[in-house]
Structure formats: structure tokens, C-alpha cells
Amino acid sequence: MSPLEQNLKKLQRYLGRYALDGIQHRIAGQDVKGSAGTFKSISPVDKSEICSVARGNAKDIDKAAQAAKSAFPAWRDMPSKERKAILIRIAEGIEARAEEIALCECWDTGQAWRFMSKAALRGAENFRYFADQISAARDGKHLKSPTLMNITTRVPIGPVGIITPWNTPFMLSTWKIAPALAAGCTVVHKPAEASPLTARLLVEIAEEAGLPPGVLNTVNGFGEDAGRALTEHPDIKAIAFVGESRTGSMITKQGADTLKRTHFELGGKNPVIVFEDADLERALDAVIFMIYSINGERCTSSSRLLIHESIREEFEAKLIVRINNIKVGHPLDPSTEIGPLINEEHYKKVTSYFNIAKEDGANIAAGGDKIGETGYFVRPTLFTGAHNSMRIAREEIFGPVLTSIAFSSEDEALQIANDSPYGLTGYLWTNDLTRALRFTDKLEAGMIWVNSENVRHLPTPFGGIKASGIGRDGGDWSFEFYMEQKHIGFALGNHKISRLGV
């Protein structure tokens, strides 16, 4: 039996549990049917129905918000040692079911097994990391003044809403949920409607690890009903959202009346700038990895290649050979490098840029076509002869599509890189240290890697500027969002107090 056949057999066993009842909401430790009925979860691999999913609306969100509100005091006041133990057990539960999580995620999203098997374990790392930070999360500062001993402390903000995307949904859910729970918040989680399977697995694992009922609640549904109800609910104190910039703007408006705190990780049109003095073989590997892995469906993908004109022809020639050799195939085949796109709507969006590129006057140097009719497969694509005013250089395609743009000088490269409404990440390849220092200082991006692909380190701040987001994840930055600062001043003696009305 081939590795693909083995994975398919395991997947069938894991999916069998959803055949009868599908996926229901999980509220206060109980399964709850959707007040708005159900919708179907469809696999992008072959367009088959995976299972039915409860469709939530304002009624379900209110029930979940009330559960989170009721569970908050006890969870907030639980000794940090006990909360840490629960989060560690959640990490252990994720590790024990990592294969199930990865296989379900591949089938649900189309992501390749080689990446999802690691993403599941990364979710466990997220819980372990933030479990270790629990004791320090409420630590404050001692700020002495002439008359007062001033101290600060932090307390959890309360019930929060977390809305997660369909690309690597399990890992990104843990990225948000783990620090929220570690801070002492309770959570209402609305996963993306296109990828509901592993959100269900996460809440099951959490409850089996001893997480009290109501601390983590999952409500499935669409943005226009369940999502909007969550962002408008008065008992939800903050919204953490990962997704499109346009949706982030809508959430800001929806949460305005209740003065919601918001944290957004939004879109990107990230540049990778390759200078003539770079290690070109390593740069080639990084450029390819950061746009074609995860099906190109990642916010940090380097979707604009800015290449020095003196090396453009040679670099693009090598790119074309490598791109044409990337294996597109069944996501459960361990040799597959690119699987199908998430759903029909996104498939149509990505493939529409093939004609847009031609209309703009760019060249399709590799790919640019669909594969088969059984699923949402496309060939990895390279556009050359482009300039930064083209739609293919300005709009987030969010697929395995790279746009190559030549530059002649450092100043021109910087101007092109910054000429974007987005500012999430940037990647710079050069062996000139002074150039790297100059360039990174002026590059408009929340995160920059020099001579490296995106290597995530959990204590560092993750987030963007401009239309790419508000706020930062990671380390203490996560706690800054999920917690409120308090100041308490203690008088050191009988300092002078002004007397009125004597």
C-alpha cells in the first residue's frame, strides 16, 4: 500500500465520526445544533461533501458569549499553576492526535501533508510556549516617585472573540487561542466556514485536557451572521481576527458601538528584494518556498519578486525550471508540494489573474493554467515583464502566483517595495551589511527577514502596518492585547495634600 493509500485509509477512519451528526457548535461543554440550520463542508480535492456543519447566527453567538461570560470569573481566578497544567495537557493532546489533525486539515483545505503534519505540531508548541508565560503575564513594574510607590499589574480583559482563517486553520487558531487562555480570558471562537474540521478537534482536545466548560466555545457559521453577531456582542470585550483587509475594516465598524478592542492580521503583497551581491542559490530557494509552499495561500508569502536588472534574466531562467518541476497533486501524497486551492470562489479569483496579467501586458513565464476538473488545482505561476502599477503587482492574489519586477538601483527597489497599500513582511537578500541596515530602516513592513525566509520565533512580535493589520502577536505582545494594565499608587508618607474649603 502506497503512502497516499495509507493516509486515505486513516482519513476515512477519522472522518467516519462526522458521518451521522456532522459538526455541531460546542458551547459550555455541550453540542449545540445551529439555529440557522446547517451548511456543507466540501473538500477541494475532489469537490465531495465531507460533512454537514451547524450554521450559527446571533442566537448561537449570544448563547456562547453568555457561557464565556459565566465561565470567566473562575478561569480568571484559577491559580496560574493550575491553568498552566491544563494548557500543557492541551499541548500533549494535540501531539497525541497530530496525525488526525493533519489529515483532516489536508482534506478540508487542500494543503499538502508535508506542511500540515508540521503545522499540527506547531499548534502544540504554541500552547507550551504560552503555558510557560502564564506566571509572568500578570507581572508588573515598580515605578517609584517622590511621594508614591507606583506599581502596575495586568488583568485579563474578559470574554474575547477569535475569528480565524481557512489557511493553516489549526495552527493559526492555536496562535490566538493559546495566549488568550493563558492570559485568563474566555473565548468564543468562530472558525472560517471553509475549514471547520480542526476547530472541532481543538475544543475536544481542550475539554479532555480539563479546560472547564464555557472557557472555549466554538460557533460555526458565516461572517455576515455569526461573525457580525460576535463583533457586535456587548459581552465580548475584544476581537482578534485573521483575514482580509476589507473584512478587518468591516469589523472595526461593527465593533465601534461597543468600543471593542481589535487585533488584526490582514493581507499582504510582500516584496522579496534580491540584489546582485546576494547568495543567489539560497535566495532562489527562499523565493520559491515563500510563494509556492502552503499553496501560496499565506499572508506572509513573498508574492512580489524585485530583482536587480543585472541578474534578472539568469535568476528568472532558474526560477522557471524550478517552478515547472514543482509537484502539484493529491495533498495526502507525501511527495506533493502544492495541493488544490481552498474552494471554488477562491479558485476562480486566483485563475482570473491569468487573463489580467495578459491584459496588463505581463508575460506568463510558467504555469498560468488549471489542472483537471476533479478539484481546484492550478499550476504554480510566474509573471515576468511586470511593473508595480499592474494589478498583478498591487492586489493580493493569495495563491501560488509570483510577479517579477526588475529594478536598477537601491532607491528604485525601495520605492517599488513601499509602493503598496500593504505592509506585512519584507525579505531582503544582500551581502552588504550597510545596505541591509539602510534598506530595512526605510522598508515599510512590520516584519523583515534578511537573507532568510520567514522563520517564526514565538517571543518576537508578529504583525503588519498600513492595510496589513493592527497590533502584534507573540511573546508579551499577545498579553498586551488580551489583558488590561492597572496602576496602583501607595503613599510613602504624609505628603502635602492641597486643602480646599478650609
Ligand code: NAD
The other form holds:
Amino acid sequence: MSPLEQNLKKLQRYLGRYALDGIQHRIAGQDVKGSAGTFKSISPVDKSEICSVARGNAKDIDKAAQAAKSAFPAWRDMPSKERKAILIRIAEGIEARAEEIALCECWDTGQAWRFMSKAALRGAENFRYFADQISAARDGKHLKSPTLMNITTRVPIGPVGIITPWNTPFMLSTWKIAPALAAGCTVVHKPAEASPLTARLLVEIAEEAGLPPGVLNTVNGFGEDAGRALTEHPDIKAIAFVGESRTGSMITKQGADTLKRTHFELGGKNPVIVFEDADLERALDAVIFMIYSINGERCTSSSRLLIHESIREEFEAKLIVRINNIKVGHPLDPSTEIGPLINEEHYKKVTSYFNIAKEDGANIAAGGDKIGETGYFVRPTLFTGAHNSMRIAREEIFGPVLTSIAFSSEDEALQIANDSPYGLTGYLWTNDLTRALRFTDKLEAGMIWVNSENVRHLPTPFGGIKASGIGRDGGDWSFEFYMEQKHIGFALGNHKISRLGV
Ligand code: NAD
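Next, give the form predicted in complex with this ligand, keeping in mind that what was shown is the form predicted on its own.
Below is the whole assembly, all chains and molecules, this chain first.
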């Protein structure tokens, strides 16, 4: 049996359980049917139905919010050692079921096994990391004044809503859920309608690890009903959202009446800038990896290549050879590098840019077409001869599509890089240290890597500026979002109190 056939066989075994009842919500430790009926989860590999999924609405969200509210005091007050032990057991549960998580994720999203098998394990790392931070999460400062001993302490904000997208959904949801639970918050999770499978696995693993019922609740459904109701619910104190910039702006409006605290990780059109003095072989590897891995469905992907005009021709020529060699195929085949795009709507969006590029006057130097009709497969694509004013340089395509733009000077590269509504990541390739310092100082992005692809280190702040987000994940920044600072001042003696009405 080939590795693909072996993976398919295992997948069938894992999917068997959904045949009868599909995926239900999980609220207060119980399976709950959707008040708005069901919807179908479709595999992008062959457009087949995977299972039915409970479709939630405001009624289901209310039930989940009540469960999260009731579970909050006991979870908040549970000794940190015990909460830590539960989070560690969740990490162990993820590791034990990493194969199931990865296979289901590949089938549900079209992501290649080579990346998803690692992403599942990164989910476990997220739980371990935040479990380790629990003991210090509530620590504060003492800030003595002449008359007062001032202390600060941090307390969890309350039940929170977490709304996640469909790209690497398991790993991304653990990024949010692990610190929220570590902070002492309870959670209502609304996973993306396009990728519901692994959210179900996560809540199951968490309950098996001893997470009390109601601490993590999962409500499936669409953004406009379940998602919206979550952002409007008065008992939900904060919304951590990962998704498109325009959805972030809708959530700001929806949460206004209940003064919702929000944390947004949104879209990007990230530049990778390659100077003539860079290590061009390493730059080539990184440029390719950062746009064609994870199907290019990655917020931090470097979708704009800014290349110095003196090396443009040679660099693009090498790029084309490598792109044409990338293996597009079945996501469960371990040799596959690019799988199908998530769904029909997104496939139409991504492929529409092939014509947009031509209309705008760019060249399609590689790819630019669909593959077959059975699933949502596209060829990895390179647009050359582009200008930053073109739609292919301004809009987030969110697929394996790279736009190459030439520059002639450092100033011009910086101007092009910053001329974007987004500001998530930037990647710089140069061996000139002072140029790197100058350039990164002025580059408008929340995260920048010099002579490197994106390498996530959990203690560092993750997030974007401009239309790419508000707030940061990672390290103590995560706790700042899920917790409230409190100040308490103790009088040191009988200081003078102004007397009125004497
Ligand atoms: P999306 O905004 O369409 O959906 C994300 C989630 O929001 C889904 O669960 C959806 O149901 C929900 N939603 C939609 N409308 C809503 C509403 N009105 N109220 C409440 N919830 C609503 O995004 P997507 O297409 O699923 O994901 C792709 C996007 O996510 C891309 O733009 C990508 O860049 C971004 N993303 C950003 C990061 C980051 O860290 N910055 C990470 C991953 C993905």
C-alpha cells in the first residue's frame, strides 16, 4: 500500500464516527443539536460531503454563553497548579491524537499532510507553553507613593468568544484557546464553517483531559448568525478574532453596544524585499516557502516579492523553474506540496486574479490555471512585470500566487513595501547590517524577519498594524488581552485628606 493509500485508510476509520450524527455543538459538556438545522462539510479534495454539522444561531450562542458564565467562577478560582495540570493533559491528548487531527484537517481544508502533521503538534506546544505561564499570570507590581502602597493584580476578564478562520484551523484556535484558559477565562469557540472537524476534536480532548464542563464550548455555524450573536452577547466580555479585515470591522460595529474588548488578527499583503547583496539561494528558498507552503492560504505569506532590478531577471528565472517543480496533489500524499484550495468560493476568488493580472498588464510567468475538475486545485502562480498599484499587488489573494515587483533603490523599496493598506509581516534579505537596521525601523509591519522566513517563537508578540490587526498574541501579551489589571492602594498612614463642607 502506498503512503497515500495508508493515510486514506486511516482517515476512513477516523471519519466513520461522523456518519450517523455528524458534528454537534458541544455546550456544558453535552452534545447539542443546531437550532438552525444543519449544514454540510465538504472536502475540497473531491467535493464529497464529509458529514453534516450543527448550524447554530443566537439561541445556541446564548446557551453556550450561559454555560461559560456558570463555569467561570470555579475555573477562575481553581488553584493554578490544577489548571496547569489540565492544560498539560490537553497537550498530551493532542499529541496522542495528532495523526487523527492532521488527517481530518487535511481532508477538511485541503492542506498538505507534510504541513498539517506539524501543525497538530504545534497545537500541543501552545498548550504546554501557556500552561507554564499560569503560575505568574496573575502577578502584579507594587508601586509605592509617599502616602500609599499601590499594588496591581491581574484577574481573568470572564467568559470570552473566540472566532477562528479555516486556514490551519486547529493550530490557530489553540493559539487563542490555550492562553484564554490559562488566564482563567471560560470560552465559547465559533470555528469557521468551512473547517469544523478539528474544533470538535479539540473540545473532546479537553474534556477527556479533565476540563470541567462549560469551560470550553463549541458552537458551529456561519458568521452572520452564530458569529454575530457571539459578538453581541452581553455575557461575553471579549472577542478574539482571526479572519478577514472587513469581518474585523463588522465585529467592531457588532460589539459596540456591549462595549466588547476585541483582539484582531487580520489579513496581509506582505512584502519580501530582496537586495542584490543577499544570500540569493537562501532568499529563493524562503520566498518560495513563504508563499507556496500551506497553499498560500496563510496570513503571514510573503505575497509581494520586491526584487532589486539588477538581479530580477536571474532571480525570477530560478523562481520559475522551482515553481513549475512544486508538487500539487492529494493532500494526504506525504510528497504533496500544495493541496486544493478550501472551497468553491475561494477557488473562484483566487483564479479570478489570473484574468485580473492580464487585464492590469502583468505577465503570468508560471501557473495561472486550474487543475482538473474533481477538486479545487490550482497551479502555483507567479505574476511578473507588476506595479504596486495593480490589484494583484494590493489585494489579499490568499492562495499560492506571488506578485513580483522590481525596485531600483532602497528608498523605492521602502516606499513600495509601505504602500499597502496592510501591515502584518515583512521579510528583508540583505547582508548590509546598517541597511537592515534602517529599513526595519521604517518598515510598517507588526512582525519583521531579516534573512529568515517566518519562524514563530511563542514568547514574541504576534500581530499586525494598519488593516492587519489590533493587539498581540504570544507571551504575556496574550494574558493582557484575556485579563483585567486591577489597582489597589493601601494608605500608609494618616495622610491629609482634603476636607469639604467643614
Ligand atoms: P472570515 O473573516 O471570512 O471568517 C473568519 C471567521 O469569522 C469565521 O469563523 C466566520 O464564520 C466568522 N465571521 C464571519 N462574519 C462574521 C461576523 N459578521 N461576525 C462574527 N463572526 C463572523 O475569514 P476566513 O476567510 O475564514 O479566513 C481567511 C482570512 O483570515 C484571511 O484574510 C487571512 O489573512 C486571515 N488570517 C489572519 C491571521 C493573522 O494572524 N493575522 C491568521 C490566519 C488568517
